[in-house]
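The data below hold one chain only, encoded as structure tokens and taken in the form predicted alone.
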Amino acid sequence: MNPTIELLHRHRSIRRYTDQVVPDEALREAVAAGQAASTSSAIQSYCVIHVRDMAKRRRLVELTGNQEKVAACGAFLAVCGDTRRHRLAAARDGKTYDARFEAFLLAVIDASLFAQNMVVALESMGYGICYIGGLRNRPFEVDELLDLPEGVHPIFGLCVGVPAEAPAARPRLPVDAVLFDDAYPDDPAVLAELERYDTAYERYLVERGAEPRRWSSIMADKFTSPVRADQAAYHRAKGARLD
């Protein structure tokens, strides 16, 4: 291994904070190392707001479920798909904007990659993250926080800000359960894969002194009902096409 893959292989995610605020100069530069991800097209349909205030940051708690450490980290950002500024150039020169589900789904992409690279960069400056999901409750009221116009769409929060922590790491997947040769494998290999994860995630669990539970098993309760069952609604009130 080199460096950047022992970087990669240290990963945690950070639920505990010290109040060390992160400095602008830090956010700027994780930010600019963001925008060297790939971008299809050089579209670079993302963007990021740095929540300063902290009334806001107060009510993003609320608006997350109840997840202190969106106030307590150092610093919060709301990591956002934004098609707004092609919207105006396309205004600006007389055209008709029309892209459809292929543009969200890039912006979603677009904003992923971009997150991806600004966290490595803040790790390797020693801070700690932790993506929230949680931005995603509840959109409409995030969107009225944030005053975000037609065509910026909110993908997730990430906190960030000196660990004060240290979290043993939670197993992945083997890699032959997610690295294939020329096609798809069939269900009971697939299963077999699973099989085997499962013991290492129950031993996981243990030795954090959480009930054992069998990884599918978590996996199968998680995906029989819907969440966040508002989110095509409010994207589409955004300006998405989802067809």
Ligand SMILES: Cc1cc2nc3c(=O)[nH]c(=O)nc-3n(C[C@H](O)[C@H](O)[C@H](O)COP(=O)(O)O)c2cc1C
Given for the second form:
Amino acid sequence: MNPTIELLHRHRSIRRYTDQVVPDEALREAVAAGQAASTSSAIQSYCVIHVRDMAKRRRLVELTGNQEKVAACGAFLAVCGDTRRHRLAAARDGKTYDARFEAFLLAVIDASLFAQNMVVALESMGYGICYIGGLRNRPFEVDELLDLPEGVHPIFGLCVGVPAEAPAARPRLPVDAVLFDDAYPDDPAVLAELERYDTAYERYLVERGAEPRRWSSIMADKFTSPVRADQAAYHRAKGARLD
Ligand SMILES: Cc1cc2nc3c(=O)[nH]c(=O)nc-3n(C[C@H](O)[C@H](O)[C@H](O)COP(=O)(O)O)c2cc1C
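After the form predicted alone, can we look at the form predicted in complex with this ligand?
In what comes next, the whole complex appears, and the chain from above leads the way.
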């Protein structure tokens, strides 16, 4: 394994941090590395809000489902899909902004590629991170707290800081469960791969002192009812066309 691949395999979500702050220079360097990621037709439809105000951080703890790490980490970032600058450029040039679902999807893709490159840069500097999907729990309130204008969509948060824990790696699906030759395999082949993974995942949970459960059962439960059902309404309210 080369050092880059080793770094990628060392990733674990970090949920406990020392009280060291993350210096602005480190953050700026990581953001620049994030920006080096590919971006659809160079549209760069993302931005990141560094939430410095501790009162806002504490409010975000509540809005993300009482995730204390949002206030306790060294830096908290809100990663957003950002079509604002495209809208402003169109208005300035007297053009109609008439982008549809594809533009929203591109913003989510671009923001995610940006964020993951930024994460790898931060991890290469010795910081730990945890993505915070809980930022989408109460989108209208997050929106108001961060003064987001039309065209700016919070996608996830990111806790960053010096790790105060060293968790075990959470096992992933085997490569053969995600890498297929030429065509998608049939359902029995997909389920057969899951068997192997379920065993590994159960072992991982037992080693952590958690209730042993098969990954496939956890997934079966997870998608039985809608979560964050106001997402589409929120993004529409922020000017996204989802058609
Ligand atoms: C988009 C996204 C949102 C996430 N949201 C949360 C979150 O709100 N809280 C949390 O503790 N972990 C969150 N995670 C972390 C995942 O639970 C974690 O990445 C996954 O369990 C795999 O573990 P690992 O990152 O340690 O390998 C999120 C991860 C992603 C990619």
